[in-house]
Structures are given as C-alpha cells and as structure tokens.
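In the block that follows, a single chain appears as structure tokens, in the form predicted alone.
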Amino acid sequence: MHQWPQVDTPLPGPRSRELWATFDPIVAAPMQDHDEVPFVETRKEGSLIEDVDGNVFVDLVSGWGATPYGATPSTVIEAVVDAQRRYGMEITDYVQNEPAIELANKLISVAPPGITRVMASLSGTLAVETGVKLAREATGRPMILVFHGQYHGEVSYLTASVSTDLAEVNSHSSAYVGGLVFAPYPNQFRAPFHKGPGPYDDTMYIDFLEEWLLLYQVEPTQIAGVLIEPVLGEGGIHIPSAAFWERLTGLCKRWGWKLILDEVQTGMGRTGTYFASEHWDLEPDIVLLGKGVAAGGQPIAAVLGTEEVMAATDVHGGGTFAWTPAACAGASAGVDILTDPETMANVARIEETALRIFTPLIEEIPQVADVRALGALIGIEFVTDMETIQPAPAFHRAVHRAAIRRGVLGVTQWGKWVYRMQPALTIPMELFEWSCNTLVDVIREVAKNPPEEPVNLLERVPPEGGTRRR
C-alpha cells in the first residue's frame, strides 16, 4: 500500500467495476449505490484505505466512528483475537465472563457524574430502545421528547408487536409503548420562522418548548424523558450553547424528565472529552454508547445509568450477541487508548487544525456558509448564497466527489448539504492537515463553476446511478 493518498485510475477502477458486476445483481437496491463511495475496499491500515485497483485514500470516515483509533489498533485486535481463541462465542447475558466484568468496571470509571450502572447492548439502535424503556419504567410515563434531525437508528417499533413466553419479558416495551413528541434541534446558523443566517440565540428552542409544545401538544407530566444528541451528528454537526443546556436541564428537574443522552456518535472521546456531556457539566440519567466503544474491534454497545434508573430495573437490554467476550476485550483495550492523555491531546489538535484551515473560507467562498467543529467531529455547511442560505446539496456532492478523486474520503449522504469529517482520534496530524488543505483546494475548484441546485429540496432527485433517499 502507498504510504500516502494516491489515486491512479478513474473512479471506479476496472477491478471495482468487475466486482460490482457480480455483486449488484444479487443484493438489495441500497447496496447497489456506489455514487458516494466509488470503489471497492481491499484493506485498511491506520487512517488509509486501499481499493482493489491500488488507489489509496485518507479515511475521514473511521467506520462512521466505529474505528476511532484507526483501522487496526494492535492492542485492540490482539485483545479480540486472544479472547476469541479463549472463549469463542458466548452469550454473556447468561454465562458471565472476565472480559465483560473488566469492561463494565472500565466504563463506569470514565462515566459522567452520577452514572453508576451499565447494561450490555449490541448496537446504538438497540441502546436507544433500551434507554427509552428505562425512562418509561422509571417514571411510569409514556412520552419521549426528541428533536428534529437526530439519528437514533433504524427501527419501526417492532417491540410493540412482541409476544413471548412470559409477559414480564416484554414489560415496558410492548405493554408500554407510547408516543414521541418532536421539537427543533438547537441551530445557531438557521432557524425556523427566521430568514437568513444567524448567529441565533438557540434558547429560542426552549421558548418553543415552553410556550407552544407543552401548551398545545403534550402535558409535561406525560413526558418520561428527553432523548437528545449532545452534538447533532447526522443532522449537520450542530453544537448547542451552554444557555440551551441550562434551560433544558432545568425543565428536566422541574418536570421529572429523565435526560437520555445519545452519545453513540459523540461519546468515547469524539468531541475532545470522554463524553460530550462534559463540555457543559451535564448530569444525565441515561447515556447511550455505540460506535466508538467498539474501538475498531467487534460490534458492541452499552447503556449507562444512575442508581435510580438501573439498580432495580426489570428492563432487559442485552441479547445473544451483546457483549461477547471478544467484543468486550476489544472495547476494554479501547478504553485504555482513550485514557492515554495523548489521545485527547491529538483530538484537540484536530479541532484546532480544522477550524484554522476551514473557517477563512466563509469570507472567501460564497457557498461556504458555516464551519463547525468540536473535537474530531467536523462539518462544513454549503449554501447557494449567504442572503437566502438555501441549502446546496449539489455543491456538497460535487465537493465530495472531487475530494475522492484527490484521495480524501469524508462523509456525505445524498440530498444533504453539510460535508462531515470524523477522522480517527489518533490520525497523524501531517496526514490530517494535508487532507484539510486538499479539501480547501477542492472547494475552491468547485466554486469556480458551481453545479445547478434543485429549485426545491422536496423535489430533488437522486444523482444518476444513485438510489438512496437518506
């Protein structure tokens, strides 16, 4: 593998096309979409990806956050392999083992204030389901307050139709599934019922909650908990203010709502602290973990909670594959990397570098509307112009595709207009700075001849060869 990004073939290359010719006829439509990543991977090392045609790309995706220390951190891989050889596959819900006990203790040792308990889970989606069940059980209330633009997994309330051998197994799921109530996520750049760019005071979203939502849609005494991402990830890297958090937590205390922090994407060092909640000294009742907790090992997730919520719960959050010994061993080795002071120091350098290199583009390029970064969670928002701040998904796509041709792979999704980067927390700074400078060159290049944008976002169509609507 080249030790630096290098693209020598058209994308996709000939070997990638050959493989897709055998793959596409036998898989579902979403897996046939190669518009966003036009190559087939053959291996990864650290923060580099090689495709089957010999091209090498810098990885600013990091398994969408699940490989926070690079592709193959040696201590994590060794721990996984050793545990797999020693234990094989085990159902930890039923047969306890040493790696699970070690991981539980390590997670509690780094958890936010007040968090004293941990529950096994397999994925971020399942962790969210468990967190909702816990809040409803603890309060006896049916409703959950959530926010627009958040991503909590892909489920369809199948627990509502569960039938099993004992009624107690699906208690607080099928028997108690209630509703959701939505509010806008705090956004300081653009706001509902306001024209043009901010900055806006994001406490207006709490005003909306108090003066409209709780008055006309749901009584506060019916809300069990608030399910919120400390930093909005999929929705565009939005970072709430301290004033927003002060007022939201005040509502939680006043009305007895459980604060459920979805830290699946923001936790385990991603934002420059062990948990994003630390930036505002939050004291959550429930914390949801996934992605980064796997540390590049095997799939794993966790739910953390207070004594009140978890000490005597009847909620079951595990399953056959939750916390297998090998996954626990890898996650435990990952906590050791997380708590190495150099890891968080590198994340601070990532944030500083991204803001230093990208922020000047706001004044230089009309389509660059905003740059947001907290730790290694970075977003660049594109618009058609700064007067209307109409989203520019076509510009975003053009930047992404041009960047790949230069060897830079970031995070994009069809129809969105915020280019996202979440590099490994341990990425070499020389490589990351090169990536940022390359991306600046790409943005300048696209801005010289910007693509035509859809007149209405609701009527946008997928690009040629693309099928995704997410």
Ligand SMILES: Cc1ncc(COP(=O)(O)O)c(C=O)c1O
The other form holds:
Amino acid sequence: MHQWPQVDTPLPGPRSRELWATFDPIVAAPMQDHDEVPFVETRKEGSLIEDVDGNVFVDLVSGWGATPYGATPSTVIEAVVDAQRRYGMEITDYVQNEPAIELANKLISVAPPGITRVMASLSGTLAVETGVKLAREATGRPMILVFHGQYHGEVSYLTASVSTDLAEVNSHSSAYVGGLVFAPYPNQFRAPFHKGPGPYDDTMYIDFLEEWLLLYQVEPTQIAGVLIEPVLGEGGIHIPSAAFWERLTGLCKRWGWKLILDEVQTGMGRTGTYFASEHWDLEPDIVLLGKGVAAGGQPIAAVLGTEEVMAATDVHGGGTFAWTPAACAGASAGVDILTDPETMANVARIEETALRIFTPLIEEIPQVADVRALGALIGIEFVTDMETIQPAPAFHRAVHRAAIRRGVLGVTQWGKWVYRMQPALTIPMELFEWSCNTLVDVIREVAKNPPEEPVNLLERVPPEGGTRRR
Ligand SMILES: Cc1ncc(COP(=O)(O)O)c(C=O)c1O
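Previous: the form predicted alone; requested now: the form predicted in complex with the ligand:
Below, the chain from earlier opens the complete complex, with every other chain and molecule after it.
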C-alpha cells in the first residue's frame, strides 16, 4: 500500500467497475450510488484508504465519525478480538458481563456534570428513539421541540421525520409521526430572518420560539424535551452562541423541558472537548452517544442521563445486539485514547490548521462564503457569489470530485453546498496539512471555471446514477 495519498487510475478504476457490475443489479437503489465515493475499498491503515485498484486516499470521513482514532487503533482492535474470543456473542441486556460494567463506569467518569446513569444502545438512531421516550416518560408530556436542519438518523420514522437535513432525507416520514414541533436551527451565515454576513445575534431564534411558536403552535407545558445537536453536523457545521444556549436552557428550566443533546456526532472528543456541551457548560438531562463511542471497534451506542430521568425509568434502550462484550471492550479502550491529553491536543491542532489554511479563501475566492470549524468538525460553505449568497451545490460537487482525483476523500452529499471534513482525532498533522493544502489548490482550480448552478434549489436533480440520499 502507498504510504501517502496517490491516485494512479481513472476513478472508478477497472477493478471497482468490475465488482460493481456484480453488486448493482442485486442491491437497493441507494447502495448503487457511486457518485460520491467512486471506488471500492480494499483496506485501511491509519488515515489512509486503499481501493481495489491500488489508489490511496486520505480519509477525512472517519467512518462518518465512528473511527475517531484511525482505521484500526491497535488497543481497540485487540480489546475487541480478546473479548470476542472470550465471550463470543452475548445478550448483555440479559446476561451481564465484565466489559459492559467497565464501559458503563468509564462513560460516567467522562460524562457532563449531572449525568450519573447510562443505558445501553446500538446505533445513533436507537439512542435518539430512546432519548425521546425517556423525556416523554419523565415529564408525562407529548411534544418534542426539534430544529430544522438537524440529522438524527433516517431508519426509523421518528428519526427520519426529525432529520430535516434536506427535506428529501425524511422521505415524508413526518406524515406518520406526531408530537413534534420545529424551529430553525441557528445558522450564522444563512439565518432565515437575517441573510448574509454582518451583525448577527442568534438569540433571535429564541425570540421566534417565545413570540411565535409557543404563542401560536404549542403550549410550553406540553413540551417534554428539546432534541438538539450542540453543533449542527450533517446540516453544515453551525455553532450556536453562548447567548443562544443561555436562553434555551433558561426556557428548559422555566418550563420543565428535558434537554436532550444529540452528541452522536459531536461527542467523544470530536469538537475538542469530550462532549460539545462543555463549550457552553451545558447541563443536559439526556445525552445521546453513537459513532465515536465505538472507537473504530464494533457497533455500539449509549444514552446517558441524570438521576431524575434514568434512575427509576421503565424505558428499555438495549436490544439483542446492544453492548456485546466485544463492542464494550473496544469502546472502553477508546475512552482510554480519548482521555490521553495528546488526543485533545491534536484536535486543537486540527481546528487551528483548518481555520488558518481555509479562512483566507473567503477573501480570495468569491464562491468560498464561510469556513467553520470546532475541533475536528470542519465545513466550507460554497455560494455562487457573496451578493446573493445563493447555495452552490454544483461547485461543491466539483470540488469534491477534483479532490478525490488528488487523493482526498471528504464528506459530500448530493444537493448540499457545505463541504465537510471529519478526520481522525489522531490524524498526523503533516497528512492533515497536506489534505487542506490540496483542497485549497482544488478550490482555486474549480473557481477558474465554475460549473453552472441549479437556478432553483427545490428543482435540482441528482446527477446521473446518483440518488437523493443524505
Ligand atoms: C447527530 C446524529 N444523530 C444521529 C445519527 C444517527 O446515527 P446512526 O447512523 O448510528 O443511526 C447521526 C448519524 O449521522 C447523527 O449525525
């Protein structure tokens, strides 16, 4: 395997094409979509991915956040393999075992203030389902306040209907789910009531809650909880202000709403602190964990809660595959990497490097509208021009495609215009700097001859062979 990104064949390469010829005719439509990742992977090492044609890419996706310490962190993999040999598969919900007990203790030891309890779960989606159930059970109230632009999963009806990160994602699931009220998520660049750059105060979103939503749509005493991502991830890396959080948590206290923080993407060190809630000293009632808690081992998720919400609940969050011994052992080894001070120090370097390299592009390139980063969650927003700030999904896609040809695999999704990077928290700085500099070259290249953009975002169509997925 090349020890540095290097693309030797056209993409997709001949072997990738051959394999897909046997795969596409037998899988569902979304699995036939190769537009965004035009290769078949054969192995990973650290932050490098090799495809079946021998091309090597730097991995800025990190298993969508589930491999925060690189592809195969040795302590995690050893712990997983040892536990798998020792226990095989086990139903932890019924037959409890040592790795589960160790993990529960470790998660509580790093949890935000006020969190004293943990519940097993298997995926981000299930953690969200459980968090919502817990809030309803704890308050006896029906309604959940959620925010437009968030992503909470799309496999269950509840999570799909609250995942308004592009309306297509929810596949009209909201028709089957009641008990939700929506408000816009704070967006410093594209606020619905205040467009464009310039003075901006995101407490206007709380004004909207108080002066509109709670007045005209739902009584505050009907709301059980607020389901919110502390930093909007899939929705384009938006970071609310301290003033926003102060007023939102003020409403929670005033009206008895449970604060349900979806830290599936932001938790376990992704934003430079163990939990994103630490940036604002939040005291959540319920914290949802997924992705990073797996540490690159086996699938696992968790719901954390306060004494009040969880000590005497009847809600069950587990399930047959939740917290298998191997998954718990891997996640435990992951907590040890998280709490090594070098890990958070590297995340701080990632944020500093991304902002230093990308921010000057805002002045240089008319299509680069905004650069946002918190820890190792990084986004670049593309527009047609700064006057209209019209989203530029075609520019975004062109950047992504050109970057892959140079060996950089970031996060793109059809129809979006914020290019995202979520490297391993432990990525070597030299490789990350190279990735950022390569992206800068690519953005300059695309800006010389920008592609035509859809006139109307609502009428944009997926590219040939692409599907409307998140
Ligand atoms: C914030 C957030 N919540 C929930 C989920 C769903 O997690 P999963 O895909 O494990 O079901 C995701 C996945 O991207 C997410 O980003």
